[in-house]
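Shown here is one chain on its own, the form predicted on its own, set out as structure tokens.
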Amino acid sequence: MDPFIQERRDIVRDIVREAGLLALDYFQRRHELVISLKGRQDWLTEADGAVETFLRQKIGQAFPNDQIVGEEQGGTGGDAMWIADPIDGTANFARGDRQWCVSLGFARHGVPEIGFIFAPAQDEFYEAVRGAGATMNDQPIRVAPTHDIRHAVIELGWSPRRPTGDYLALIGRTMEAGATVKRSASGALGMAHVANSRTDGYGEVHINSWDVLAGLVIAREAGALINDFCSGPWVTEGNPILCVTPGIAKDLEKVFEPRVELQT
């Protein structure tokens, strides 16, 4: 492994699970946080922040010449960045439902390199490494095997930046092409499950960057495909996202709304 790479992954690791431990301790405070919407269905806690601020004070300490952008405090990354999403599935944070995690993914030179995801309360910790697979409580993990799309279950994350009506229609062309749908609420979990054979695709018609670096990385690395979302402005206004095991990729392919490609 790239020395460069895998200093930042040995230390990185340490402190994601560190973070993950303190947003851990303010969900099982919650009762007693400040909660409110940044927009429609778009929460905020003070443990956000609190997160966010944790990350971003130890990896500069670390590395202090990376660039760091998170979903709160925001930034514009650089040629070595990481993107942190300090709780993703905020709202499920705040009811009480363990479905949330901290993700953070590293990128140099645009191309995302390392993974983390860490759902705290579900007592799973992902990660993965360009080129060297991918692995949930240090076990390997691969995509499921799928490859008749009528077994499959497929993830669609909803966005408050797109129509309804566009979520709605995709709903209904993926479950008539012969898949059944849920939506959970965390893009960075999405992929993870996608990564791990839970579910056999993820796929949502917008997404920021900070909930899905750290998903790329383990995705592929677990033998997903997924279209090339690391283009254009994509760290600060994010892109369409499609993640699928390949036995049912053409198949998703073809009812996915705006059409992307997967990368093999």
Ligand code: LIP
Second form
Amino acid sequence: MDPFIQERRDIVRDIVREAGLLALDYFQRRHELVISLKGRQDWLTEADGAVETFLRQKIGQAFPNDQIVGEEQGGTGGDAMWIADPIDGTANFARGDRQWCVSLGFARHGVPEIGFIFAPAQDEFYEAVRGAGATMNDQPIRVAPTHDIRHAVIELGWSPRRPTGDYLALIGRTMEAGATVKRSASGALGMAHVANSRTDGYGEVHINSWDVLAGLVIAREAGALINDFCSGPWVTEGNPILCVTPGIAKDLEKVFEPRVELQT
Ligand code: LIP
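Having seen the form predicted on its own, please provide the structure of the form predicted in complex with the ligand.
Following is the full complex, with the preceding chain placed first.
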């Protein structure tokens, strides 16, 4: 493994663990927190800001020349950038649902290289380095062997960033194709669950870079096919995402809009 990547993986892994435990402490005290809405169904808690500040301080100390982008404090990135969602699944966090995580990815020259997704309330730590496989709690993970869309479970993410009608139409097409559909309100964990075969695909008509960069590495290393998310102004503007186990990739590609091409 490239020493530039390995030292980052080794040092930042521990930083993500500490960030997750900080977030878990806030989660256990959530009744004391100031919880607000950034917009329709777009939740924000004190934990989001505190965890992102922690990540920025620790990564900045360890790798002062790396750039950092975060959901709450912004940034534009660069050739060696960390992209963080301090609490992905904030709506769940705010309501006491354990389906939330700290998501942190690293990209070099626009290529996703390292992914960490830590769901501390569920004691699940996902990680991957490009070319070195994906694990959950240090055990290798792989996508599901599903080959029949009529046996598939697909998660479709939603946010108010796109018309609700587009979402409902996508649900309809996906179910018409034979799959069952779910939503768990954390894009990062949605990608991680494809990687460990709890679902067969994750799709969202628009998602932000901080939600998916870590999951791009983890799911691809677990064998998923994914569209070219890192195109255009992806870091600051986001893109559609489609992440699928190979056996039903063509079935899902056909029903997904906007049209995307899955990459091997
Ligand atoms: C979440 C995203 C997810 C979306 C959720 C929510 P947040 O991010 O990861 O893709 O479907 O509605 O936006 O706001 O919890 O960090």
